[in-house]
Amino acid sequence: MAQSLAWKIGGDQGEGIDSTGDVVGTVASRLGYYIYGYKHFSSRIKGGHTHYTVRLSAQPVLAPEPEVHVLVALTQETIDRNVAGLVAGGPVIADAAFKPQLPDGANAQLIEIPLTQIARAIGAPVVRNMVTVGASAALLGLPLEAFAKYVEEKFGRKGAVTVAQNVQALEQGYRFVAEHPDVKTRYALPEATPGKRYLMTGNDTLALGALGAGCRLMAAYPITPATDIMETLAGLFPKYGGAICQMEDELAAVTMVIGAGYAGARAMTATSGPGFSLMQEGIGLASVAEIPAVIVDTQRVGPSTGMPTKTEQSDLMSAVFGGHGEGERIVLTPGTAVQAFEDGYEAFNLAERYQCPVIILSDLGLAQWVQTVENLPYERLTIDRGQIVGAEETAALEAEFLRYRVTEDGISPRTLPGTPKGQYLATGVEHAQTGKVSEDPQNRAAQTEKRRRKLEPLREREGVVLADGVEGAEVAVVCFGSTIGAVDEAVADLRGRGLKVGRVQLRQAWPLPAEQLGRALGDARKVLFVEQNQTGELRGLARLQGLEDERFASLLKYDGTLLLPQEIVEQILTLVLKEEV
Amino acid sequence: MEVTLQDYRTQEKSWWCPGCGDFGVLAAMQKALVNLNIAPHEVAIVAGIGCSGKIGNYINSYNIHVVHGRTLPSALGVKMANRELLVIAAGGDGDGFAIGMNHFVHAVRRNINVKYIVMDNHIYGLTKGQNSPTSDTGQKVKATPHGNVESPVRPLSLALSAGATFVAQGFSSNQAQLARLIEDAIRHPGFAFVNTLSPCVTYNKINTYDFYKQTLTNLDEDPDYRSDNRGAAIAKVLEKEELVTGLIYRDPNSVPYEQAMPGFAEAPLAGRDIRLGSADFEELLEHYR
């Protein structure tokens, strides 16, 4: 029995690969499975090879699955550039319409199913997808009822006739693996339990996140794989009184949450590399101006264009000290999608605490790909808008407002627009405690020092160093972003054969909390970073901070595919031999 | 409580120099605050860079002085938050018509609530006298020292072809004109431009108050022009290569970006309860079930 199996289908952009997937993905989901999906796609609509993979576990996953269990081509071309992925002698479920053939030397069973034909005997084309859902359920092992189910609830508004044509489908996709005399392999599960749970992707949970919070407007345009956000917003934010403005450009879009922030709002954007880097100059404001402002950098690969639909994470740098200048800045560096969620929510906290910039650090395999969701942490979140002074105090002020005061802490509270005699000037310019335009040095190094000061505290933060078992450990992982998914798998791989690994992930990246972080891998022999970048941006800022020594091992992986389990454990695996000898 | 133009002073002395246009067109914008009683901390001004982006040391209302060019989304970000406010975006003509100018076909298109003030000196000032998108075709500076070789931005044409629903211009020398200008402005429910034609008395040795004095047609005063005719007005535009003054169009059927958008709060959003409770969570989880 399996303790998870990965499904893939694949065709071409435009023949519904993604709800089809997300039909396994859903029911799986229902039956107490844990999920997680991905896909494989091109920056084009129609035409052009594509892949959706669903896997399925009794055990909460968060990284692909190195093989394929069962293959769905809907095309010969998905035969031909998947099935060296699939398992050993592995099924193809494949439309007979199509001649699918084997490539020499494949080790797989093909099972051709009359597809297109079935589904026009059925008398609605569109369902042949279905019956290639039937199939695989009859060979994963999952009960065709649930499937049906799901249909009738998902169908029911468009009528019976197409609910019943749906489940028609599911069945005779069913009923042919299931009586196929020649079917090799039928895979089965543990069984699961339902329970309460989601399939979300990053995007997902940072938009509600960010809705929690109280955000009401955000300012984005559109770009991959960041875009999700904007349109989940949209879809929600008439309800709770809230706006999307869709800019002319990203710097548009981060002027106008900063305009937002200065007057009070919870305002954020959400972007991708090419448009992050237009954002600098504007967050370079929001820092000296000390003015919240959220915002998503969802990052992608890059530099320029790079490969819009591929995940990497090699934006840290940029997050942390892009600009010119000193811009002080928080950096939050998510790994789940829970984690999304909460970051999504706290970083309106953070934004109006301590009145600068908070980047999210997403990337595209944490922002796209769906995961089981099993508890959102919204009741226990609450809302800090931080030092705002009100009429009353600003009433009693016998001399003008002083916005910028230097305090010990490098807080200074601000009164919002529409406030009686709480007027001053926010300016990207250096300023007195006024806010007024000042080139005095003594000032100039006062100001500075201030905003930088205000953000020290932040280095201890709670939370934000989540290690895991670093404790005499051989090995202990440090990752930041979506590679805890495969980080935590391979630990527990690891820790299966007998061997002490730890893991520590970074929840933010700025400021670093270096010395958190120098604890937390306390003892481990050795220290070994993961990164999905070539130049190792996060062991580098741990240098800058002061942190590196000979322990420390670098894992980088920059060809825009997703981290694997097996390739850290291989990694770790060759570290401690490499130890022995 | 009356207000007086003395709460819309500050105590800051000018970076401008003596004999700037910039002092009309503050003096203006205060007066017209003033007449219409507006409260300072009722006013959110945005600035822009360049010596108009100065404007906000020298006024008392609530100022946000932003990054070159993204004055009008800043200032859609500030009416956007609290629509009490009202917000006045105000800069010059490099910072509107350069660097920010594709925000300010955006801005007009959307016909976002903002009131648009660019000081616009046809040169670059603070950077010491380039040409600006405004400057005369064979202005020689010392960037340009043959000639400049581009033909100028029209501001009023383009404004006015762009959909725009409010588009004045006035001098800085013509302090009632310009005040009246700016009080039209503030009472137009949507986007309203007052292009000011505001002499730089150090780099611009063409567009002189001098010049102006010669050359400009008060519309104003013109009893056959009518501004509510969108057509007439590019026509006259045109014709007197924009060397007016004067309202020049105004659209009566206005309708301002967040009126128009859906379901959008018209209380400010600082204000607002903005928790969401776990009722409201597992309503919006169900979605992803």
The other form holds:
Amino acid sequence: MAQSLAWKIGGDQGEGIDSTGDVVGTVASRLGYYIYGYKHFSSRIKGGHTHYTVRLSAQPVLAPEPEVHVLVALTQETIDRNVAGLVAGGPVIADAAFKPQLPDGANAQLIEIPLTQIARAIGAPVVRNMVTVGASAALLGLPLEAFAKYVEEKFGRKGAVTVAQNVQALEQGYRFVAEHPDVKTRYALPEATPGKRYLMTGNDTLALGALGAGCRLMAAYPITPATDIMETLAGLFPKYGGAICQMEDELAAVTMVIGAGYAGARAMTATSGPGFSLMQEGIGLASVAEIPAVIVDTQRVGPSTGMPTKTEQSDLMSAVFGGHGEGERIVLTPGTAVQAFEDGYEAFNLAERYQCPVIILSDLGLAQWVQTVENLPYERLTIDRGQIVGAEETAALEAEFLRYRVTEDGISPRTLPGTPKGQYLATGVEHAQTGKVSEDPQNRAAQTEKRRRKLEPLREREGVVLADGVEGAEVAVVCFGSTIGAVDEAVADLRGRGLKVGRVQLRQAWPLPAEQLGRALGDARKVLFVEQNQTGELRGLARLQGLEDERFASLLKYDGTLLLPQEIVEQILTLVLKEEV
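Switch from the form predicted together with the partner chain, shown above, to the form predicted alone and output its structure.
One chain, no partners, no other molecules: that is all that follows.
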């Protein structure tokens, strides 16, 4: 009996790897298991090795499994590349058609199944992968009936013949393993309780959050791994109202969003590192003109094209300081699908309340890998449009309306275009309180200080420094983004060994809540910053804000692969042992 199992299928891109993984993940989810599904794929449409891992667990999981329990290989390359990550003696399901072989010294059991031959005998070569699903169900101890039911739902519209062929493929794969006397390794998970759960990505939930916030325009240029947000909203806007505009480039996208925000619409764009670089001038315009705009940066490996299909967290400094001059912005850092939903709607409230660009800094690991979502907090969804002055208020004014009035809290009331006696002049040139161009030194200083002053309260915003078990901890782990899954699992592991380990997740990178973070770290003996970049950007940002001492250390991973819980465990054990010595 295992609490968690990992199933992996690999082959060439274009062979239905993703759809096969989706079947296993969806059915296991319906049976009540928690799922975390993650992929390796090349930066091309077809060809090249790819694999999809589905982690099944009796408990919530948001990180990769260290070893694979069942490997399904549709090519010899899949075996060669992945067998080393298999548990000792684990089964490898392989198509007999390519004459599979285990590498010398491999500790695995090869199960040759005539997948192609079975599929052809059924009369539908495309059901080859469904044979592997049936065989996998037998190895994982999952009921065949659940897969057959899903197949009926999935392929029902294609007709009875298609359904029958897929069910037959499932049955033959299942029977081959269940009745095969030489299969040594079989698994079982604790019985689970089915519930109202969904398999979603951070891109999915972020799009839903934006929709709930009243976003009705998305202007974007397609780019991995952000495009799914645009595609999700394209499917939702016809029902709820709204428009998708695929622009000629990212600069056009961000300026359209700025124009919509200036006019009073809630609008957003989404991109990744290369496109985010192109948006920097537009972000500066939104900042100085004090126009709300929501921008999603789903980080991937850079610089330049980098590795478009691999994850990294190396845009943090770019998100906080990118562009010329000192343009104020808010940077949010969700780590789970639920948090992406929360930031997906709260970003619009913050953008309008503080009249500035809000950047949601996601990453590929959060954006594209599926996880179990039990509940999205729709009940918390509120709309805050900030200080918009209406026609009745402007009509009562005796003096000129000052759009950029210098106020004590730094927030200037705004009017929307068309409001009588309002002021709608917005320019990227420095301006006076009236909105008209001004190069007066005193005015320049006053406007710059006003824009900075309005964001200062965000340093103490509630819910942006999430601490657990830090007081008196031997080690406190600090993280942001999708690494929270691996961090939480590592912390639970170490606590189970009797170590006092805490963790702190940062949900807002700018304005950095440095004092909150310092208070959260308290008297922890060691502090470990966990990041997926080479230079320790979060730790560096904390240092710039005056938060650094001899307790601090870093765990940095920047090879494009997901952070593993055991990597954090090993680093923390090293820290503790060093301190004891």
